[in-house]
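What follows is one chain in structure tokens, specifically the form predicted alone.
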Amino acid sequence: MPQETMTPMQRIEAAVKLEPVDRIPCAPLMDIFFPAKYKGFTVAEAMRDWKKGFYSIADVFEEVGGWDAMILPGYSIPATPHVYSSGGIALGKNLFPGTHLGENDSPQFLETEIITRDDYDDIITLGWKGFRAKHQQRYNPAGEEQTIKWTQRQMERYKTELKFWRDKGIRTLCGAITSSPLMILSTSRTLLEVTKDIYEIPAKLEAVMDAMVDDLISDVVEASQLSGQSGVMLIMERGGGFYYPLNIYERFEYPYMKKMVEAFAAEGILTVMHLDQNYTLNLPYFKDLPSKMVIAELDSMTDIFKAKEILKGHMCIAGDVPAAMSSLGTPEEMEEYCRKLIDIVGKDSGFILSTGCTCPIDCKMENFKAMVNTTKNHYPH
């Protein structure tokens, strides 16, 4: 067993900065949803009563002993309080367990074109803010007073769980939450139309993303300051290699993802890049990022032992133990991968061990200890 000699805080603050670690750390990507089901009760209940499901995720936090950080601190989204916010997260229809779904289902997103072609020349003219704007009652159809209320139980609830983690010794990641353009039109469009636009429209949908890009890094800026954490996670699934050949990953998405970490880097926020599905093929291109102050986030379908190779000494990583082995294996595999992550992935700092976005809503108890046990207890380097 590795000798600590550093606090949690201290042990992630060097592992992003990519110095000495005393040993490698765990930071879960943890939400409401296995802590839920694993402490007896539905995810509806979890959902409809916030300090049940906050501090269900407290409680399994007690039960293994702690891990060293946060990505998020819950699942509060920390939105900023005015109904005109630019909004990072996909605009679209969600499907909530005990309204529309079973009381044990998991939380689903409809994917539906709510924004359409039609809309472009009104976001081109007046920004992404001005567009939400004008179009308030079709996104915010509650109206102003109920939707700034909505924006401010939300924040602070986002601040009520930093605090308790702080209160704890540890640090969370994100105290923001956005989305790239390319993502946002992508899930408000649909994938399929959104594509269609690259091919058919693409001057007219290049100058979309121009108009949107400036209003989601001024909320976030904003929104990193009222929770008080210099940190945003910006969520790029659909961008990369899995999706798109590189030609139009270097005209749709990476300009405006370069544009949007330099801008938080500036203000001196941490960026976590929250990479679903498989980056590979993108990889080089982080080399040009900020150093020091991005973490690229992985699910285990982007090759994390290449990333190793290719971000070493510029770009600290997080992941990426897959839902499956979480889900369906033992402890002895999972401790078997995570000492492999641990040796590879791990070597020269650089590397916080969490699970491949969020740890699945059937994860075995067993196997999440064993995922964090492993950072305590091996660490050859």
The other form holds:
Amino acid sequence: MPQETMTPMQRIEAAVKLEPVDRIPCAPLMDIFFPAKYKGFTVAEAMRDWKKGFYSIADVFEEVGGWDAMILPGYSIPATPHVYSSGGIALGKNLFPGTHLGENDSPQFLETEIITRDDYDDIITLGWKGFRAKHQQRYNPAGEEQTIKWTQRQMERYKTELKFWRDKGIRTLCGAITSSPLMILSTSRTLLEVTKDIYEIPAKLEAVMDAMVDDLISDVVEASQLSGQSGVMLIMERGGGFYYPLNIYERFEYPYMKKMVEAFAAEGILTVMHLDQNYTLNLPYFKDLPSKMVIAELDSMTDIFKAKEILKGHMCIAGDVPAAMSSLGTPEEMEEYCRKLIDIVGKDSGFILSTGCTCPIDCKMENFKAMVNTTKNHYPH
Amino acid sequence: MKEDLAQALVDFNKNVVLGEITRRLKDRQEPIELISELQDGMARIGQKFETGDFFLSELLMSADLFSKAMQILEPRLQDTAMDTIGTIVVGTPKGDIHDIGKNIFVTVAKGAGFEIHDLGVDVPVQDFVESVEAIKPQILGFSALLTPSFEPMKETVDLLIKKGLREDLKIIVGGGVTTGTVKRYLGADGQTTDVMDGIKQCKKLIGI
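Could I see the form predicted together with the partner chain next, after the form predicted alone?
And the full complex, kicking off with our chain again.
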């Protein structure tokens, strides 16, 4: 068992800065779904009741003896009137348990065309903020006053959650959430329609993305200032080599995400690149992003061992316990995989052991414990 | 002069594909012959995907065009039976409404010559079982993006076993969240996160 000489905050800071650690830190991407189910509530119940939902995460934290950091605090979102009063980060439709889905279902995203090609001229003329403001009623019929109140309440709760973890000695990495322009358009127009845009009207799509990117950056800076946490989750699930060849990546995803990450770094904001799907082909590009200011958070589809080879000495990697292993595997399998990650990806620091994407709702507690405990019990370096 | 329909599909040239189909149908060419040419195009696309020359985006574009072409051709088949290489029943299990991957698989599998019965998303256990009972496919495919869909899949497999329907049936599971662990849990015959690999496995499972 490694001798602990660092606090969780020091450990996570060192891992991000690629400095020596006493052991590998653990930071699961934990929302309310697994804790709620574990505590015996329905998912809808946990979503309706902030206290019940949020504190179920805290209960799981206590029960496993704690971990080192939160990627997001767990329940609320870092909302700002700009971003959320007119329809969220993307404008696509989310379905929630208890309202659109069964009481115990997972929230899901409905792939539907919310923005059409006809909207592109408006985005080009007005920018992303201007477009959202103009079409607020279309995406969020709740009314401006009501939604601004909602965003304020979300942000207040977000800050309460950040404080809760800080009081426990735990840092939350992200004080804002955003997506790349391609990810926003893909989820707002559907994967198929935005892919057609790429092939059929590339110059126009590029102009749309040009009109979006500065607003996305200023939204994050604002949210980060409001929450008081200098970090952002940059969601990019649909722009990588699983979907698109590199010439498309180089034109429609990489320049925008690079601009965003560099602008965040200039403001002292750490970027957690939430990379669901396989980004193995795109890994070499990440070497041009600001060093020690970015975390590549992988979901088990990207080859994490290849990521270590390529990004070693440049950026921290987080991941990547497969969701299927959490829900169907055994504690022994979990420990074996986590040991392998610590041995290989954890060599020379720059690694945070985490769930691949979010901790699944049907994660087995004994598996989750095995993941957390392996970081506490195993550090061969 | 006839355009190369298969190549136009590979180039996802919508105007040529749809224009050529309209023109040739006017010239009374049999729809089945046109479908055969389009399937040749889908096979070429599959080869390009396997060699890494094509990515999912190109597959998506071609599959969408193939689907549009089939919307014109299928109603004109009337009593002409299409040659198929096998029958697949596919769906996303109860609790999961994701269908991007499934829909691409469905179109590409049709292009490869499979007869497909797509049950859609959020499919109850009973619907899978009744479809297998009625259609008697060689393959049952589950598509999933969320872990809670593992249990309905397992219940489906268990019920198929109970009803004596599992023995002659091959089962494949696909989707971003699936792994070898899921395959073992279900006692499935195949698993994939890749559309073209899924088609390849399906062919192998029925001895092609």
